[in-house]
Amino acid sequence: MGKVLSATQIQHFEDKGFVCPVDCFTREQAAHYLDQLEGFEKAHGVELGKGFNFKPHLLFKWVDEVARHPKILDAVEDLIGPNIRLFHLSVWPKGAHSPAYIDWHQDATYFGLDPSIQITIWVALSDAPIESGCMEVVPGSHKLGQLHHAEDHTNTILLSKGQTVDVPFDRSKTEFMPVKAGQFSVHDTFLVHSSGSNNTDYRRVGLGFSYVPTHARCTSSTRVTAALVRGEDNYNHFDDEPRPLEDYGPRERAFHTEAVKRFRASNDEQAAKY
């Protein structure tokens, strides 16, 4: 029995590579966070989507708050231990009736972690049923290890490099991971998954948090940043990320620009291996 996950859920994660759903905060709190996100978008005339969706926890106090939510970190600790860094974070919006989708891929592909231990927590700020393009997974595929990926730069693919598994794999028995606003799902870095287009009348928005144990390192020549969100780090594999003191302040924007620059350089280095 873990802090948040039951023994059954932990076993399911080990066997199938995912757990879903897990309750986190109320629908009202989720709506508040979504209002914060969309209020910023409206005020600045931008969308936190493809091209501008990396590491928003460095820019906004409310995202940093979600990243450190005790229930989320307890679930992560149940799976990878008490010393945790937030390696990466992306915003995943899909507009109402948007054709945008994410093809079959593994999160580990361009992270370059050694060992490749990474947990993705996908937090729903609005309901994400099957109709809105929730995640679809291949249960047990995390046991396949790293599969080869190609890149598809179709505009409707939301992944930054269009990562797509390009070797045969069995997807005859997939499962969906619907989550309601305020819930989250958990999946392993090697789990093969995708998500379809949004066929509902509302915008579907989620936050994808990538957590790693502090002993994991990034093998890229570029030294990347990561936030220590729980426990201690005795390894010094990453440069620390400061918590935002004000929303979208000049200090926050400057660090965010540098952190994303390094992360993209690391991704490019890993992608060159394929």
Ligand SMILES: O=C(O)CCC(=O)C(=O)O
Second form
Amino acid sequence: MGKVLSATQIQHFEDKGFVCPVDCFTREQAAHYLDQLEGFEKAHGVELGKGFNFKPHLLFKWVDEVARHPKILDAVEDLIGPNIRLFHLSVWPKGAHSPAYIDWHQDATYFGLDPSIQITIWVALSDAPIESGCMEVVPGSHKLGQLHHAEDHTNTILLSKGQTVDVPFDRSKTEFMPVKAGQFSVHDTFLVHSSGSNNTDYRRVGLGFSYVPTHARCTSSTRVTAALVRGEDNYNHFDDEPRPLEDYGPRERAFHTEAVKRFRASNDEQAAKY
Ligand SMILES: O=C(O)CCC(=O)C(=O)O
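Having seen the form predicted on its own, please provide the structure of the form predicted in complex with this ligand.
What follows is the whole complex; the chain from before opens it.
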């Protein structure tokens, strides 16, 4: 038994590469977070979507709060130990009846981590049932290690580089990871997964947090940033990310721009090796 995950859930994660769903906060709290996200979008005339969906925990106090939610960090600790950095975060919105989708991929691709240990926690701000395009996974595929990916720049693909597994793999048995607003799913960095388009009348929004143990390093020549969210770091593999003191303040925007620039440079460097 871990702090949040049961022995059965931890075993399921080891065998299948994912756990879903886990209760985190109330529907009302999820709606409150979604209001803040959409209030910002409305006020600034932007979408926190493709091209502007990276690392919003550096810009908004409410996102930083979710990133450090004790229930989330307890679940991550159950799987990778007590010293944890938030390596990356993407917002994943899919508008009502939007054709946007995500092809089969592994999160590890282009992260360049060594050792490649990373957990994705996908937190639902709105309900994400199968018909809204929740994630579909290939159970056990995390044991395949890194598979080769190609880039597909179809503009309805939400991933920044349209990374898509381009070697054969068995997807005769898949499972979905539906989550309700306020719940999260957990998956391993090598788990092969995808998600379909949103066939509901509402916008489906989730936050995908990528956590790593502090001993993992990014092998890119660009030194990337990551927030120490729990425990201590005796390795110095990352530059620290400061917590936002003001929503979308000038200091916050400047740091966010720099952190995203470095993350993209690192991703480009890793992609060039493929
Ligand atoms: O939000 C989605 O539909 C998929 C997100 C995803 O692939 C991930 O968080 O790893």
